[in-house]
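The data below hold one chain only, encoded as structure tokens and taken in the form predicted alone.
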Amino acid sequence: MGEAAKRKKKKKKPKKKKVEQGVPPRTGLSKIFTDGIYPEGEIQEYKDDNNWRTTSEEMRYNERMVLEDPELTYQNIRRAAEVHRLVRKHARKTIRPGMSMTEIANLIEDGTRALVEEEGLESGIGFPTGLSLNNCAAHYTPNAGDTVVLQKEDVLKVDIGVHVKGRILDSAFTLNFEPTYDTLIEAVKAATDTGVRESGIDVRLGEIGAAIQETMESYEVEVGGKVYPVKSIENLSGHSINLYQIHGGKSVLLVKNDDQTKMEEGEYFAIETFGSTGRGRVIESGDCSHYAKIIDAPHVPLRLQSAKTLLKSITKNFGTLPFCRRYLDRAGETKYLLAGIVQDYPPLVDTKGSMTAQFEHTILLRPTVKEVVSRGDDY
């Protein structure tokens, strides 16, 4: 080969280093998926008179006009769905007895931050990480100056939420760290499973919550030689979830009822089950984290610059979405109440000695299957 023929010999580019995800999880999904395409989460197809969908030529077109509306596009709960299933694999490996709920919050939400590349409205933590323990069902998460560290004998209900350009992922699991409610764990889990399975386009709710029930009550805990029923906590339940809204207006719930209302194609519904050893009923007690701003509240005046201002802060930071005191403390806010404008929402506990755990999972009833998105190989 001549001189000039070895010259023209172009240098080959150095291949792009693949970027890989580190430990723990804080490098943003976009530098990892850079075609914008995230996995699909668990697809279920529909059951009886709605299995048409599956092979359906109509649906699949209306599936592909959905796919490319960047409004309606699956891919913004994926992302939300995958940024939930690396955070919480590595909580579940790193949450311990000796650690505070402090630390457990802020190791669940900085890499929620990092990973959904936290941008102001745009993407960002779906509602503040509930850490409930014990009796305590749901809306606990630390305050500022909270001093409370996990026990071994305690059952933790982790609750995360993701959103991205309003599309939140709302999935939550319980640990224990020894064995005496292994049995009550794994009723809701097979509670909520039988809420996924059950769940569909024209199903009605009400016939949902009568089969969460029956899984949940086939269990029993033996506690100290004294044997518990599990009983569905009948005030809990799960929801239909809209764009920047997490409860969206329709209400499964976890026992036997009349609700005649059907889920619809296209809608969105977080499938979350609730078990306890108590009186399988919920009541507010305790120091309140959990607000949000009411939806369609009716213009209240306020006469105090204070309030203004943290009305402004929270609607810039949060707009509908559920906020905890800490996310205010973050933005440089010290009051927490707006009367008739912020709604607060204290924990939510059953009897005193009872243990609840809770399990839960965002599906997406699409046109021709059920895709359970936060669906993942640990639960």
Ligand code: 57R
Given for the second form:
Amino acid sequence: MGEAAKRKKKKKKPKKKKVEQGVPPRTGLSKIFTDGIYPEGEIQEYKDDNNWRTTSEEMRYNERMVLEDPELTYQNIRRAAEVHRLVRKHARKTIRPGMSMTEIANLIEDGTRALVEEEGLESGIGFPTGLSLNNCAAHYTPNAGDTVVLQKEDVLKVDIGVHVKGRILDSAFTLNFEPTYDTLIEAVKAATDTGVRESGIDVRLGEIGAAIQETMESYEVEVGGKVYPVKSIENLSGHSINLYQIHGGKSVLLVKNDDQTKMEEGEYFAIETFGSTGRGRVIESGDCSHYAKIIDAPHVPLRLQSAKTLLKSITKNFGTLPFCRRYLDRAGETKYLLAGIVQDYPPLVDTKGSMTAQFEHTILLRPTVKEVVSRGDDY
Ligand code: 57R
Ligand code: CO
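Having gone through the form predicted alone, I am curious about the other one (the form predicted in complex with the ligand); can you provide its structure?
First the chain shown before, then all remaining chains and molecules of the complex.
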């Protein structure tokens, strides 16, 4: 075989350049996971008392799964989870005291929109980026004109939502910039991991609340020489998640309770816990930023044209996914309220001067194993 032939034969195919994520990460993940297969989450075995499950539940599950092609769904939630891990990794490295809450919200949301390759209701932001500070535990995100600046004493809850075809990945973590409340944060991380571990097919929601409370309330925080017991916040909860529906109707409370409702095969749950050095109870307070269309709301005849256009815009841009005023501003809307059609979710706060923390994972109750889809090397 002549030299030329040999050289022609040997010419190697140019190696496909591996697409890397820049800083900040902005490359759509479908450009990196070109085979559409996304990383599996942490796998946890179910406790052994599941073997009697071959009774009717099985039938209900098969019925549910027949409705959807499991492969497809698993890839959707895993793609949302990979976006979440990359966005939070950059956020944890970048968020620093002195930044405005608006800057922090944009940093996170610009990352999510780019990495999930936002496309209307096909893929995008799952719900408003929660940036609740100190005694505020949940449902705060800046509205237009918000001038709040992050302080080094602050304890910041970052709650990020990403969805792919309505599969919402809901996961949250807490940041602090000085050690005063390290133990509070440790307590809540441990309590959430207990909730995740205790969750499983046929497990009663009340039992999970008891286990979470036991872990949470085995911690205390010393601040300025005074010792504060860490309390589970009794009127907040984790929740089941349905397609395009952040709260699927089942609440996983953070305290012992007698809710006999069971977790079922194929369900998605957001296991989140909130710990507080205050009363351990929240009330609604402050300007509202969070809203969501009420699922199967009774028909309300709208007379005002402005109300009709607002509803059309909400339905087109968000459907039943939660939204905030900033997202409506982006859509060119000026009003937010539609009584009886749109539910408002004001910020939820514990007592003035108290500190609250949050950690949250999304879990999938697969027939064989429990998958903690949002698990990462950070939490
Ligand atoms: O996870 C409008 C949102 N969620 C965003 C997230 O627990 C949620 O109130 C809802 O934007 C609406 C709670 N439990 C009672 C039912 C006992 C809160 C805890 C935090 C949060 C944000 C949540 C809660 N309820 N639904 C999801
Ligand atoms: Co949640």
